[in-house]
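One chain follows as structure tokens, the form predicted on its own.
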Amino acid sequence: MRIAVLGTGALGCVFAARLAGQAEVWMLGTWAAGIAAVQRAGIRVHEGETVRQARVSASTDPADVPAADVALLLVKSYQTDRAAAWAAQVLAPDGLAVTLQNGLDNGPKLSAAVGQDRAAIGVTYIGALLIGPGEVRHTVDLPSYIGVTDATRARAQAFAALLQAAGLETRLTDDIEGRLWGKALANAVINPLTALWRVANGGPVETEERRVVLRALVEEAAAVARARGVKLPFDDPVAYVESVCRATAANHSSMYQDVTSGRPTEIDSINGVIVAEGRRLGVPTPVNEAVWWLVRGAVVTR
């Protein structure tokens, strides 16, 4: 099987390095330094006290990539339009494009680019920290979920089996929207609050004052999900998000890393979508809207 991993950041490196032992892997992205590092020395993934070294092909030009059985999108949500177009370019006619990105609006963009029967929306709970070009630390090793339909089931099963063989636990589900919104609730808290307060993931549960904001964000987002008819994969949304904060307490969120580095963030695809859906469905989301604008104002892009 040939896999095209779109994305040269932390998650892209983890998935590409793990899959390299099971398939022909191409890494495709716009970060020239990252691609050059992979071309020169491969990918280095720090896992506990060990370092995994993997060789994969890499390019900044989708025209270099032979037809892929799977195109795996692991770019930031604000890069999805470009990555989806590249996926359409490199994907074999009977291939499958899979998104495991953060955010709530990547699936429709991918489906529009490659066709609904060649697109699968997924969620990953794997965490990683970018050390430098082509080098990452794998910090959280939890399952990924891929949504399936009758049209995509066989191809998704084959890809999931490959991920399993690579040591990346993967489960298929007929209700990916529940998983997608479940993760979005955690992201809607951890990402903006850690970025704004400059704290690690455990920071939002450290004081009662912070937990007040956490609860408000979660309760608003859960109300929007319920209004959409989404069945969340947990009974108590606030308890779930607090448990994620504690379980990943020492980690720094991707949005924290983006804001402190002056990079664009994925806030529009997380809290921004929650606010937009709330407006559409008549569900108030004032706290989500406040943190949405605060994070948008935290990074000046020109």
Contents of the next structure:
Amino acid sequence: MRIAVLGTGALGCVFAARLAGQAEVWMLGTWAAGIAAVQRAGIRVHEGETVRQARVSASTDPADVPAADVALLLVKSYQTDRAAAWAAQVLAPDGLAVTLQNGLDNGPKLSAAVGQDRAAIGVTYIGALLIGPGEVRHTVDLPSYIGVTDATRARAQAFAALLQAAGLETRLTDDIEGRLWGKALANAVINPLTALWRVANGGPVETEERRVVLRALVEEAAAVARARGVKLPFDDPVAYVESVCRATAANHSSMYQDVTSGRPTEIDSINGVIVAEGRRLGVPTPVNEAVWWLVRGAVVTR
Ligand code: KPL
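Structure of the form predicted together with ketopantoate (KPL) (previous: the form predicted on its own):
Then the entire complex follows, led off by the chain already shown.
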């Protein structure tokens, strides 16, 4: 199988390095230093005390990539339009494009670019920290989920089997909408609060003052999900988000890493979508809206 991993950030490096033992892997991205480092020395993934090194092909030009069976999108959500266009360019006619990105608005963009029967939406709870170009620390090892339809099931199964063989736990689901909103609830709390308060993922559950904000964000977002008809894969949204804080306590969220490095964030695709959906459905989301603006104001990108 040939896999094109779109994205040279922390998660792109973890997935590409693991998959390299199971398939022909190409990394594609716009970060020239990241691609150059991978071409020169491969990918280096720190896992506990050990370092996994993997050789993969890498390019900044999709025209270099031979037809891929799977295009795996792991770019930031504000880069999805370009990555989806690249996926359409590199994907074989019977290939499958899979998004495991953060955010609630990637799936429709991917389907529009590659066609609904060649697109699969997924979520991952894997966490990683970018150390430098081509070098990362794999910090959280939790499952990924890939949504299937009758049209995509066989190809998604084959890809999930490859991820499993690579040691990355992957489950298929017929209800990806529930998983997607479930993960978004965690992201809508952990990502902005850790970025604004400059704490690790365990920080938002450390004091009652912080838990008040956590609960307000979760309850608003869960109300929006319910109004949309989403069946969340847990009964108690607050307990669930608190459990993700604890399970990933030492990790620094992707938004913390973005804000502290002065990079743009994924806030529009997380809290921004929750606010927009709340408006559409008549569900008030004042705390999500405040946090959305606070994070937007935290990084000056132009
Ligand atoms: O998805 C994440 C992120 O950092 O973006 C979590 C689940 C919060 C893990 O850090």
